[in-house]
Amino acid sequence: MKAVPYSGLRKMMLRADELGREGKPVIHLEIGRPDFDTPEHIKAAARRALDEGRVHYTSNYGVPEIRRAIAGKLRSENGLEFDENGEIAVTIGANEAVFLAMMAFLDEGDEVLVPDPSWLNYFYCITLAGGVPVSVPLRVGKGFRMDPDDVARLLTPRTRMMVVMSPHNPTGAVLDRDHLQALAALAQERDLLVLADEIYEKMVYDGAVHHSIGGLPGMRERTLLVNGFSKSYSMTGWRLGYVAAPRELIDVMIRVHQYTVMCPTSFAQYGAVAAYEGPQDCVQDMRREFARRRELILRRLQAMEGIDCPVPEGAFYAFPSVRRLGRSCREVAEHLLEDAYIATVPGSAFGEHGTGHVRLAYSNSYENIEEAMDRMETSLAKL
């Protein structure tokens, strides 16, 4: 446990808590989560579920319908093919999935490459298994896209597994079709599994488009996809999310599954049918108004004197480098919170190589971050 250290960003929640409870205005732009309700047909399903009974233990894999949903939303939308019958684990979050990845298939010593900057928890989900993380650095000049190049120089013969996730957190970078062709046949020509997280999928914008890497020829039978409800449905407090893999991984990770958490709350599982097989224009009205806000962070932020600000086509974050005005990201960032009460994320939080970076998250209000930026602005001059 001395290797797994508390969470950076859950220490920049806590003090930004703080202050609240002490009245200061703060602004939350450190958060990885919609700021909207759960859509109302959703919460509909689930209280359903409650005045019916449905309160008891459900299968490991979930109930029924909710894989059936699963499966049916995979066929539509990615185009893949999966038996709701043994190749779907419903899981407390996309976070659980995750952890059964890492230890289901991971020996003490294998090596998972990791795109780096990227969410700290596979980081320490591979730690926890005895696993060694590998950092595969993105680069501001390349897109913060994994380089295939990179991913070849850095496999060893304790290669295991290598993890995608596009649209990626910390950066918004997404994967071309090419650039997963690429990396698809490094996995293949050294028999890597891919952990294949695509919780933003539907979060992109200008154009950009996502595509699952485990549909590309040869992939099936070695990518776990991973999703959830958090994203798209602002669900993030119902803690439910799933893996897709072939039967005889699933078969491997239930076990885990089995005798830690044994499965997801059962009356939430119904909302999150009612999720998938309701109707979507909740997600194309949050994706909609991610984008206003997303033009609004940019143009704020490119104007700002001592900021370098790349452009992310998906998720809902801004990973601006603050490297011109001469401070550690962790300082500006205890800076802006300590000073204008903006909360944010430290680049460093993310990875050795998110160093120099600052994440904000404009999963806020539009007119909250119209005074964030207002005041951010006002509080790096003093830097």
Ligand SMILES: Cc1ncc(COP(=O)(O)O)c(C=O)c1O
The other form holds:
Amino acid sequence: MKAVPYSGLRKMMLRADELGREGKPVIHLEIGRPDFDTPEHIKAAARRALDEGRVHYTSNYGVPEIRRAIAGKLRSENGLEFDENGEIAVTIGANEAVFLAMMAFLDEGDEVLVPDPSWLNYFYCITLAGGVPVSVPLRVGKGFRMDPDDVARLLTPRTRMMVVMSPHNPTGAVLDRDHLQALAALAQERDLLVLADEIYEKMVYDGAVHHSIGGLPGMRERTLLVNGFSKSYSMTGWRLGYVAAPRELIDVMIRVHQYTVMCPTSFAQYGAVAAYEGPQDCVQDMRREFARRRELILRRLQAMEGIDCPVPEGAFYAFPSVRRLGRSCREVAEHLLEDAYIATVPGSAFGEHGTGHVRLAYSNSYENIEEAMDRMETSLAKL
Ligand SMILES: Cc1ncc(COP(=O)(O)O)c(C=O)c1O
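Follow the form predicted on its own with the form predicted together with the ligand, if you could.
After this comes the whole thing, all chains and molecules, with the earlier chain placed first.
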């Protein structure tokens, strides 16, 4: 466990909460969760399930209704065919799906290529499973897209899996089809599994389009498609996600799931059925609001002295470089929190190659972001 430190992001959250309890007007831009309430028709469906007594263990794979809804969504929105009986497992958030993948497929010392910076959980789920995360550097000059040449250079006989995340947390990069194709070719050549994390698929802007790497020729048999309800439907606390993959792969993952969590919360699963089968305007409304906030935060950051802010095409994060301020990203993040009560996350918390950047989540209200940008401008001038 010494190899698995306490999360840097959680540390920022704890300090921000502490300041909040002291009565300081903290603006939270550190946490990656939509600030909206879960849409009413989804809550109503979960309430109904509770009232109908759907309070028991469910199938390890999830209730048939949710698997049918997921198969329908993957077919109609992503053009992917999965059998709802055996090729889909419903998990405790996308996070559990990532954990299952690592526990199920890694032997001691197996290597997994992970874009760096990244959502930290990949690195530590790999470590917990006895595997070795291998950082693939993302460079601002390459639009923070995982460079196939870097991937090829880092492949070894122990490489077992590649993580592909698009849209990307924390950089907001979205991978186009050609790019995915180049990564897919390497995965096929070296017989790798690909964990495709598509949790931010609905949050794309400026005409960017989300593609599923699992839909490319020859990729179905090796892709673990991970997605969930947290971000698209503002359901982070419901803890519902899923993995879709060929039956042989799900068969292995379900055994880890069976002996750890058994099944996700029964009545929450019925809420998620309504998320996928009900009206989708709530998703579009949230996306539109994110787009509006994105315009604001980018415009303000790009005009700020000492800050260089690339344009993210997806997710809900800005990931500006703070190098020109002449301080480390940790110092900048700590200064912003202590001096201006703005909670952010230093890029180094997402991996070595995130150093020099700060992540700001625009999953907070337009007014709070506006206020945070005013405070940030004043506060950075003091550095
Ligand atoms: C890339 C990525 N995948 C998965 C998750 C977790 O999703 P869930 O809430 O479904 O576990 C996050 C949360 O921040 C994330 O950024």
